[in-house]
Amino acid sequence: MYLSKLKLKNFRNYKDLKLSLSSGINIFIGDNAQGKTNILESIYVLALTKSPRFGTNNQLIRYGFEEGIISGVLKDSKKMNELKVSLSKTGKKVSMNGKNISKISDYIFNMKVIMFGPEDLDLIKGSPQDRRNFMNIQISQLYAPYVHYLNEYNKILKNRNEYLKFMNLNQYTDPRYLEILDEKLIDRAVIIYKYRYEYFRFISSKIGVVFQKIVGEDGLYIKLENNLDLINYEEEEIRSKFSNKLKNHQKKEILQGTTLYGPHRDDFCFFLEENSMKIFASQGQQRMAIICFKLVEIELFHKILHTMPILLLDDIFSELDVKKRNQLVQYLPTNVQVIVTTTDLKNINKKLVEKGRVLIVKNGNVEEKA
């Protein structure tokens, strides 16, 4: 899978650029607020229909203009498909091959991205919805069903709130209603809950011997953490302890009128060594802790779809030494198409540049390197 052609209109600083991409390696090139990062995030929003960054409609949208559009050509090795995202101030529509997509959720099943970025730390520094959302993202690429159940579980689980509010306020309510939203809430938990167990058991499996052999440490590994007490996720052990959690706790929920337990409150955290890296590990050390994560991720997108997701690099050799920077090139597969971005071609290993087709970003313009 690669996008061969990116067109941008109104996007961020991108009046109007149109470019052609290599299978393999493309490198972009220049000084800090050209518009280099500008270019892989419209590719993960085409992709997601959303951005890596924090970002709404109206700041990705060119300034005085309103509407934004991304389009892409995918092809692979059985198919082309042309994709396209608008984005307006007041929300954004999707299309593949002409053809308008009504649910968000059946399209962003086509492209599969992976990114790497500054903003990665958030994994381990950041809020544990940082967290999920992260999870949400990469997991819903990967099983399509997925952001199915987890929308039912979303709007259930708002009813469920609102009902809660509604209880502690009046006297006379109906306890059957709550019993209802409960078993509805409990069937989309343990589909979510099993799709999150598998995609971190296969990681935490993988991960510690990729950083061993990049950084050198043993000992790593990712926890996904629950709050209903749930050790093996088997469907008997998440309803037993999910029901039990929401009938002991009912008073208290009603009370603060929200559900306090359930995958909506589930996290996951870096351990090295048996300690967590959010307190105990270096910023280095955390940085190549969540590379490492994302590599791992490779192996397991092309596990399960059979198919090399697109890698966007932005900028992330420049924070490693020489050492890891080669260690980091023999962990990327030979088959996968290559974004990346960077300030200097020296912070590139030399056999990414070699193989890479060079492009230079200067003020929302892109020109092949001579």
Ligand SMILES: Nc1ncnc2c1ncn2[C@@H]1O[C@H](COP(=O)(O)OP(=O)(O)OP(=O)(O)O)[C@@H](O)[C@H]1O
The other form holds:
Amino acid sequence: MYLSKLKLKNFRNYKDLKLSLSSGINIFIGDNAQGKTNILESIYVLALTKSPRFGTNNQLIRYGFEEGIISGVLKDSKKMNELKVSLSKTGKKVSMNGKNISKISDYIFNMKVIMFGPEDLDLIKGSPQDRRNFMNIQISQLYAPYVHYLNEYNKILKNRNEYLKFMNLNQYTDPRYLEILDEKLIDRAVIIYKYRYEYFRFISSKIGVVFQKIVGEDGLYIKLENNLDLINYEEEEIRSKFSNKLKNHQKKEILQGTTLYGPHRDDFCFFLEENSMKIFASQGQQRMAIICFKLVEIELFHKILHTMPILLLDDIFSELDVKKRNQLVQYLPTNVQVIVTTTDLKNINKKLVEKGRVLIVKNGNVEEKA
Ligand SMILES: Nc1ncnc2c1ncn2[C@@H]1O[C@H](COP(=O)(O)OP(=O)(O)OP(=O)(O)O)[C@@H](O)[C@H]1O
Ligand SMILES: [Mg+2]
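So that was the form predicted on its own. Now I'd like the form predicted together with the named molecule, please.
Below: every chain and molecule of the assembly, starting with the one above.
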């Protein structure tokens, strides 16, 4: 799939922008703080209604304005859809082909994006929460039911935490009610794990080979980590281990007023030859490991969805040495829309520049290079 048109109204430093994009390579070039990342961010928000950067959606609206709008035309071999995200201080609205869609979870399954950017290092250096957010967004793009079950899980979790607090403060409570919540929580966890396990199994099976080809080092792998002592992620195992954890730690959970075990505490880690990359790897190795993770994701998206996601590359080449830049470009699939930013065309592999359409970004305006 590819985005053929993008329109921005009062989004970040763009007042009123209309752009046509090529289905191949699009290169946005410009000095610092001109609006390059803002373009990629707008495309990401058009797909997922959330920014990949920290902060609230309010910061996306141009200073001094009440509403910001992103819209675009998304094409693939079979269809063409017009997508629109309207952001306002009171919330966001989404529509497709002029029809409002009330559930965001229904909307976000339309447009697939994978972003490579400077914040990616947080996938190794950041908090488990950062990694969980990332994993949830990615898996939601791949498997339509995931986000539905995740939302349900989170609602039950919230009720359960409230009830644990209530049990801590009140003498007469209903243990059967907690049991019912436990059962519901476990039911959703089984489904959430089915998708998480599938996602990580694919990535783990391929990432080592890609890293070895691009970086020349052996022994990269990633691991999904859970606090239920799961090994095989099979339904029976999840049910019995999760249920035992909740039973055995009930007193502690009531005292703390929170659910201490379950998929909401999952994490994933990168290892190089058995060593945690968070602690032992150089910044360059960390960066390359994440790039390889995303390259494998492209393959997974294609396998599951039978379409290529749109790739958003935010200034990633400047951090890499020439050899790795070239290796990376060789690894990018050819039948995919790539939207890349840079401050200097020299940072981008020549082959990409030759094939690409170059657009110049200057103070919230975009012009085609003459
Ligand atoms: N809500 C907003 N309203 C207006 N302008 C904004 C808003 N948010 C950010 N900006 C402006 O957008 C500009 C930054 O844009 P962006 O991050 O896209 O730059 P960039 O071209 O990617 O720069 P760099 O090369 O440094 O990464 C800054 O000038 C900033 O002040
Ligand atoms: Mg930028």
